[in-house]
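To begin, one chain is listed below as structure tokens, in the form predicted alone.
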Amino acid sequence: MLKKYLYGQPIPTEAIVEDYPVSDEPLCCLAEKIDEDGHISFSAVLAEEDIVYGLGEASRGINKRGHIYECFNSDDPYHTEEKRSLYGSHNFIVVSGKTSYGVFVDCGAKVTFDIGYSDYDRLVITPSVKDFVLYIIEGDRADDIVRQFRRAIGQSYIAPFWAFGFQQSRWSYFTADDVREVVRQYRENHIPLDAVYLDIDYMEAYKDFTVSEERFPHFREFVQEMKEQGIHLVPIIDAGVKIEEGYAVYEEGKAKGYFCKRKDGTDFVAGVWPGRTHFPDFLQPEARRWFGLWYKGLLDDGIEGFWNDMNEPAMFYTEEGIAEAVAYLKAFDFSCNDSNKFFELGSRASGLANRREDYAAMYHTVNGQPVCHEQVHNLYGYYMTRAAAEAFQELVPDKKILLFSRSSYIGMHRYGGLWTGDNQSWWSHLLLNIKMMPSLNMCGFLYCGADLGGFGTNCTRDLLLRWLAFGIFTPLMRNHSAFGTRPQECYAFGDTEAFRGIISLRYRLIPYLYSEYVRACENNEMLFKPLAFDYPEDDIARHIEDQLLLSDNLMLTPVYEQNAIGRTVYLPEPMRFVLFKNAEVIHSEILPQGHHFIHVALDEVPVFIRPGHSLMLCSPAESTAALSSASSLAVTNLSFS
């Protein structure tokens, strides 16, 4: 059962599609408090056996419990474990228990979870401003909630087929014969390959809707070329516009009022990429559909696919900020020997990106009336990704095209998919991508993934293999890496064959994968999920956070540790173990419930088949074009009856 409350004059989110009539019921779940100032937190007691659950894109565990979060989507590449902030805010938790029931606090500003921080035993909900609408859901056990939570937001975004086969990314390839040597080494070392991606350097002076014509030169051609090779071309739009007279986008938008302003009205101004920007003011409807017809042209050229970045929004400096640091340098005393004046000059410089108070000074227009950004920070990125897929909707209805956010907020999720980021190759992050999996699938982003081998520095051999190894079951499955960093691409460590047998896994797995995928979207439930959501009496699975259960066929044991020869696992009933190299079986076992030791080379992917189902497999193909156009696929079937 799912309760309305409503304070204040919220701004709509739309990230709830059913109409909830509000609720005149106390609140059953929560203890209200109002301070001095008008604002309201929710609090709860936590009993000790409870888990918390949720949240979506945040650090840490599967289970919430014991840190504080701040959803307020922030540029952060650097996602270590004190971090309150990531890319995404889905501010939706999950108490499971003796008594269990779900929050949603449906708010486009800043709202802090502190899950036991301060104190364990206590839940304290804190949204920033005073106008939000909070929903409670009551329900017998997590997965219910869960599922009453989904079919109040709306049917998740579905992907392309296509889009479940391996792509390949970096920041960036400057030219069309850079990619079409990552293709040419793809192909000839037959590693699958089904996309590569173009980063902000296939843009003319980093402006979108742009292609430099001295780069990638006859690019329409160089799209048909690409796909004549099985490779669709996915190209990066990013938030800003760059301000340049004769740039159409820019001059359109300007003059017809469709950018953030400033309060005095003015259009407002900071920089990103391309120099000195505007925003969109993706709130408007008007101004969602200009922007998302802009997409024409890329789709007339070709392209089936976008990933939208930046959209936090991004801002590397305002002039503002600038001008304040230029001032506090021209004061300073730089004879002086406080160390502590030393650290605080070097924070002014470092401290000029994504300021709070050029948040605060950004206003969007909504039913005519001015808004402070902050008070709809979160929702940015979402209605950025909004505007492309209502435009494709129109532009080309018959067509899936494969779209996805960096950053989101809950109702992007019917839009579009979502990356989690700018991550590190850190072993760390292999770990966080796999707990973070179920928090998204809750929050209705299935079509979901890390860059896999981690973005910023450098990526190593056994790192990438064990990342591809989980990531083969992740519906995005992208390697992407940052300029800067050494080759990460699949042929650049030398010996391939490891690196093709893991991928061309995946490829026997995709009509399955892509068949559970559509099943969960269109029913609401999740492809990932805590083994707690189906073993919630045995206690060992109930905090169990290294293994996760793939629909309701396969339990997953990846290996996230360098130098490990295997893992432990533990087994809530008996399960057949598969173990596969070169993309074939090579172990087969029936293993008993309780905790086992696998060996799990580096090119090799452990599975484990749950009683009663079953695990279907096709024959290899480098591409789905190859998988999509056979008359008739071999098939494996793996099973435990």
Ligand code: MIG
Second form
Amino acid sequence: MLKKYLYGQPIPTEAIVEDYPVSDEPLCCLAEKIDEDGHISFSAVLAEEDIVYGLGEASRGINKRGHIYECFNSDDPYHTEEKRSLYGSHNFIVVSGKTSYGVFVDCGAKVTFDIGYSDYDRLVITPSVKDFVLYIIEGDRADDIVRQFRRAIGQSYIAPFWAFGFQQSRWSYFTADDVREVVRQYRENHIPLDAVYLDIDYMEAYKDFTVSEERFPHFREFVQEMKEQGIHLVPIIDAGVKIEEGYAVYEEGKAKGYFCKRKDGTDFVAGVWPGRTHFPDFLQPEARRWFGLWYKGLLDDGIEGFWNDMNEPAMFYTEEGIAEAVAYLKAFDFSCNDSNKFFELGSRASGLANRREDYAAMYHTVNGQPVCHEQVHNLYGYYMTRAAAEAFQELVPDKKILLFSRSSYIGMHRYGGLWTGDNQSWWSHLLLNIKMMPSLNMCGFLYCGADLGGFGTNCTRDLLLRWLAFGIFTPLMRNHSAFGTRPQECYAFGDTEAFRGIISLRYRLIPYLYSEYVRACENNEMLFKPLAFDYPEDDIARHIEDQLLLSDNLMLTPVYEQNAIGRTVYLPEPMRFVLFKNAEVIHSEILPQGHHFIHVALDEVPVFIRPGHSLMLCSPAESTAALSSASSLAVTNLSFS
Ligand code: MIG
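Could you switch over to the form predicted in complex with the named molecule, since the one displayed so far is the form predicted alone?
Below is the entire complex, every chain and molecule, led by the chain shown above.
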């Protein structure tokens, strides 16, 4: 049962696909409070046993209780525990325990969820604006509430089959020869691979929809050459358009009025990778179509996958921000002898990026009216991705194109997937990846994954192996690392056998994983579930955060600690424990309900099969193209009945 409550005159987000009537019943579950200036907040008492799920891409655990979250898409590569905002805003929660209900606050501006942070027994939701839609979903169980919500937001994007292959990325492979070398190493070491990513340096001066002729000569032939080796190239597209006379995207966008404006009607400017940049106004349907059609050139070159970046949108600096900082620094009085000023001094320079003042100074045009960016901030990456997806529908309707984005909002899940942005090569971020998967699924994002091995800082062999051993189950399985970090490809740590074994297991699982994934998309189900969803009566299972259910068949128990020789697992019921090494079963036994310690070496992968279920493995292959051939579909069926 879904109830809709309308506040003010919200700008439509198109997150919800069905047109629900506005409820005339009094608000249930939440108490409403209006302060003197008309701002509304909602609160509820949380009972001791209540767990709060949701918020998609957010910090901390599966149970969000005990922290405060600000849904405001943020380009922030340090996902430490105290952070309140990451790249996506997924304003949906489920309270489950004494009572159960779901809440979705639909609005493009910032929304704060204080989930037992100020007061452990209290939930307080505060939209930053007066115009929004509130949805309350009633149901007896968390999984039922999520299913209702998923139905309301429409079917999730379905990625192509090849996008379940292993993918290698780095910022950057600078030349075609760099890419060839990556492919050669993978193929020579027989580590399966389906895609290599092109980060910003494939472009000419960071101009969207250009390819550097110097570094990637004869690009179309190069795309073809890679395809012959079973490799898809996946170029990045950034949100900002370089300001440069004669650059067609800039000239057209300017002439047609498709860029975001300042209050005075001139085109808004910020500094990003290309230097001085304009931001397409993706909220205008015509601008969306225009930008989307620009992907055509790369499609014509044979490209079948894209990742959309910097679409919070990220701003390194603006002229206004620099002027303010410079004025402050110039006026700084060295003789003041106030050491507290030291902190202010530093933050003036380091605080130039993604300033709220800059977002507030940018304007969109919605139905002919200027709308301040702050009102629709969280929709920007969503609408950029929608622009691309709608263009693909128009240009190549019979083809599935891989598409995912960094910034997102609920609704974008119908157009593409997401990756969780700039994490770090930290063990804690492997655990964060594990915990985020079910939350993302609740909000409709099924094709998603983290940068395996971690993006920032230097990765180590053991961390990458453990991370891959979890990553073989995530739809997007991509190793990506930042400029300046040590090489992180699977052949960069000496011996390659363990890597080959783990990634080969992924390929043996792909037909099974892909069919479970497509089924989950079509039936509005989750691929990754907290144990609590299927074992709500088991109080230990209800609170487990480091084991996940994979559809109805499997339980995953990844190892995520440095130097661990295995881990403790909890079985809510008897299950078959299967241990893989070199993509083969090396151990299989039925374990009874309860706690167990399982040994898992660095090159091994544990899986639990639930009663009455089975796991299908096909023969190994080094690319998804090889998987599609009938001979490789000979299956091994592991079951527990
Ligand atoms: O300012 O394109 O999250 O994956 O490698 C950094 C360079 C811009 C951020 C993305 C990351 C990508 C990087 N980009």
